[in-house]
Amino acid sequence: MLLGVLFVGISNYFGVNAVPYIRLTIDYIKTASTQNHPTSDSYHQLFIYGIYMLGYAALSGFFLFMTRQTIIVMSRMIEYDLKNEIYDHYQKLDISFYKRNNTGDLMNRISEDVSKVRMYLGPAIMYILNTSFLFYFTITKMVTVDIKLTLFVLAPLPLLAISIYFVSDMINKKSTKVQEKLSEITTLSQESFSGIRVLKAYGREKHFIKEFEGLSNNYKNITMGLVKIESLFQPFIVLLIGFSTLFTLYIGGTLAIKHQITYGNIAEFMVYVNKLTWPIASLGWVTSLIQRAAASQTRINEFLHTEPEIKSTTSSIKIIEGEIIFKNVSFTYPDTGIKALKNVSFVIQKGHSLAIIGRTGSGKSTIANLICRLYEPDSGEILIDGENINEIPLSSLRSQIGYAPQDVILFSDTITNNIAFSIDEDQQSKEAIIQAAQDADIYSNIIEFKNQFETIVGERGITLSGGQKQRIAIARAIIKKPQIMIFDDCLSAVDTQTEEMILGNLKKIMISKTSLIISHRISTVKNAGNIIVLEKGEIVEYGNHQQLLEKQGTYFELYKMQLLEEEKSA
């Protein structure tokens, strides 16, 4: 940046210092034209003046090139850093942040808004510096020729400064609205493409097209309002510059007739005014860039200044053995106000397993989220190995948990990379990936694909069935060999036979591991040593399968209902 400032100054110094040779050339031609027989020295002198002008122009052009190689490159490097900083900050923010903000808006701030900031840091700053140096060098030269003529030439500038002040505020407000509308368009596009299967299944293409056209029309109208301001501002600046040219011709001609300045001085002033034309004319464009960047940076800062609600109090590495204790834990989802858990207490001994069953909305998945520290409990305490979960670094906690969620997310990548997603590259091996696929009972499906493990699953795993996605998620969870394993209703999309096979494989894997199995199906939890029954966020029953059946409570009702459903389907 500092080199860029230096190069801008040098470039303008050489550019402005070439202009006096135009005056010298014209005045010399006027003098030489009075001679009846011009000598060879006359032509030689003109040649010398031409060489000087060419040399100054070449030096000015070289340093202008160096200006772009420093300031523009600097802006690209800052763009790179800023995008990485935003993306890194996004990773630190918790789940509640993502529930409050849509994906399209997040994407727009890291792409379009950063691009607007780069345009300020690069072209806008470069032109501001260029205009500043050019004004200084040019006006200094003009004053040495004639102060009176200089003042007339610069007379329109105060009016220009006032107009820029008022127009800037209008552009800023319009720019903010433009970026907001662009975020809405990005959000709708992202959601419609991600949910294209549902969109087509319900035949809602025309509805989404109409909605997209509506948003695009709003964006167009606001953008056209901004363009109108800019398009009126630019000719107004050129008009003011035209007055400067007019003053140069009239006042300069009057002074030349009075022999107070030479005709060469008029030509010199015309070149000076011409040199100032583009920098002044670009002020409108630069003003627009600055205001757009200000609006975009405000939007970027809004998220960059958002602090994660869940933080690590220490960065030390801690090895987890696996004992989990819930002490009177209560939790309410902040965005909806739904009370998911009420005074829940239980213990999972190290190396043992616990199953949780309950109807939809009973709070089962909330327990999994709290163990992974995706949320903080409102009251109560969660202990891991006797230590409060808040005292365990997030990276250590989550790296030692294998989590297969109910809502499976696969990335648009190969099956190999989706299974190996949870482990580092140096731990990945073909044998481990195959073994994890076999344990999750997905291996036989994978080898039937044309590209087998190198099959691209598509965005969110759209090319796979629900059961296949769940089994890949299970393979992803077990390949990292974690100390704590959480299976959150991840067998809901597979048939009973496949479920039995997977549970049999998992039973061998879960030896000496602390395991939490969450489900709404009796068949998934019946072989667990201990089972918790949740109802409206509270533990209503506790025991093994046989003990819970003998109580003939909520668990027994679920068992009878599911047994009846199986008989009907059979």
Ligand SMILES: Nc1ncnc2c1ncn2[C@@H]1O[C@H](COP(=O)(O)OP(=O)(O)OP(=O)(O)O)[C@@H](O)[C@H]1O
Contents of the next structure:
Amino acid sequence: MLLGVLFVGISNYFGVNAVPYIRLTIDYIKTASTQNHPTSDSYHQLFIYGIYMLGYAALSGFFLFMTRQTIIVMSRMIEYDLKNEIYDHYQKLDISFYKRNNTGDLMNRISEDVSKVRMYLGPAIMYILNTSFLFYFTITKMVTVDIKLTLFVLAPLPLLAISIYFVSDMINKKSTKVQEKLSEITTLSQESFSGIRVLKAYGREKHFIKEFEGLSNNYKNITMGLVKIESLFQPFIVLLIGFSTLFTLYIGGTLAIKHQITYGNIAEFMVYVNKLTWPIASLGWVTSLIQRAAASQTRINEFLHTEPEIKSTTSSIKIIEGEIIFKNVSFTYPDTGIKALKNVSFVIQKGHSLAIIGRTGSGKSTIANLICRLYEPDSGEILIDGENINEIPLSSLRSQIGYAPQDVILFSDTITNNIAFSIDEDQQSKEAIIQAAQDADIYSNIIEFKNQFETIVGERGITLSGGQKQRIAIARAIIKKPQIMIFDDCLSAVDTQTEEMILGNLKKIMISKTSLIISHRISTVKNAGNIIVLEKGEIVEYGNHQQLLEKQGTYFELYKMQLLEEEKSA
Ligand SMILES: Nc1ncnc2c1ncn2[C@@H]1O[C@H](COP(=O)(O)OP(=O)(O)OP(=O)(O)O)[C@@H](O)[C@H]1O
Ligand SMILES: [Mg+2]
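Could the form predicted in complex with the named molecule be given as well, to go with the form predicted on its own?
Below is the entire complex, every chain and molecule, led by the chain shown above.
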């Protein structure tokens, strides 16, 4: 930045100092042309002046290059840092933050807003410096010629700056609107492409085409307005420059006739005025850039200053053994106010397994969320190895939990990378990946694909069936051999036979590991030693399959219903 300031100064110094040679040349021509016998020396002198002008221009150009190389490069580096800082911070924020803010907004702040801030740090600062130096050097040169002429010639310029400020402001407001319309179009396209299966199945193509056309039309109309302002802009500047030139010619001419200045002075002035016009015009533009950058930085700061509510109190590494205790845990989702868990207490001893069953919306997934500390309970406490979960460093906690969530998310990457997602690249081994795939009973499916483990699963795993996706999620959860494993309804899309096979495999893996199996299907949980039955956020029954059947309560009802369904489908 400091070097940049220096370079702008030098560049302008040379730029302005080339101009007097125009005066010298013209005045020289005038004198030389009045002589009757021009010698070759006269032409030689013209050549020398030319060389000087060229030299100054080249030096000015070189330092202009250096200016851009320092200031613009600096702004790009800050942009890079800022982007990384925001992204880093995003990664620390809680799930609830993401529920509150929409994806478009998050993305905008990291791209649009950052680039507006960069426009300030780079071009805006550079133009301000440039204008200041140029102004200083030019005006000092101009007043030495004639103060009155200087004042007249410069008179239209402030008007220029002010009007450009207003026009830029108008352009900015319009382009913000254009941006908004554009993001509406993006959102619609994105949703319709990712939901293309539903869209086509319901035959809604026409509807979406119409919707898209409507949005495009809005966009077009607003851009037309923008184009109109922009087209008026340039002619207006040219007009004002014209006035300056007119003043220079008229007043300069008068003074020259009175022999107060020379012809060369007039030419010199014209060049000064020309040199000043764009930088002064840019002041208006720069002002609006600064305003925009300020607004963007405020938006960025709003997110950067959002502190994650869930964070580690210590940073040490803790090895988890796996005992999980829920003590009177209640939890309400902050945004909806839905009381998802009420006074839930249970114990899973280290190395043991617990199954949770319950109807939809009974709070099963919420328990899994709380164990991963994606949310914190309102009251009661969760203990792991006898220690409050809040005391365990987040990274230690989460790295030792293998969690197969209910809604499987796969990344647009190879199957290998999707399975080995939880492991650092240098620790991945082919054998471990194959083993995990076998245990999750997905291996035979994978090797049927043309590219086998290198098959790219499309966005959100569009190329896989529901059951295949679930089994990849299971493989992902077990590959790192975590001490605690949570399977949230991740066998719901596979048939009971496959389910039995996977459960058998998991049993082997889960020896000496703590595990939580969540399901709304009896078949998934019936072999578990301990089963909890949840209803509307409360534990209503507890026991093993046999004991629960004997109670003739909720579990028994679920059992009867599912047995009936099985018979129907058989
Ligand atoms: N992120 C969330 N924000 C607000 N409310 C939520 C959220 N997730 C779940 N809920 C609400 O909390 C209650 C319990 O949901 P939960 O996902 O724990 O049920 P579940 O037992 O896993 O159901 P399912 O069998 O359908 O998966 C539901 O009433 C649900 O509407
Ligand atoms: Mg659930």
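Here the structure is a predicted model, which means the values were calculated and not measured. In this text, rigid core is short for the largest set of C-alphas that superpose within 1.5 Å between two forms. Residue numbers count along the first chain shown, from 1.
### Message
My question is whether residue 412 is one of the residues whose C-alpha shifts by 2 Å or more between the two forms, given a fit on the rigid core.
### Response
Where the cores coincide, residue 412 shows only a C-alpha shift between the two forms that is less than 2 Å.
### Query
Is residue 351 one of the residues whose Cα moves 2 Å or more between the two forms, with the core superposed?
No, its C-alpha moves less than 2 Å.
### Query
Core-aligned, is the CA shift for residue 298 between the two forms 2 angstroms or more?
Yes: residue 298 shifts by at least 2 Å between the two forms.
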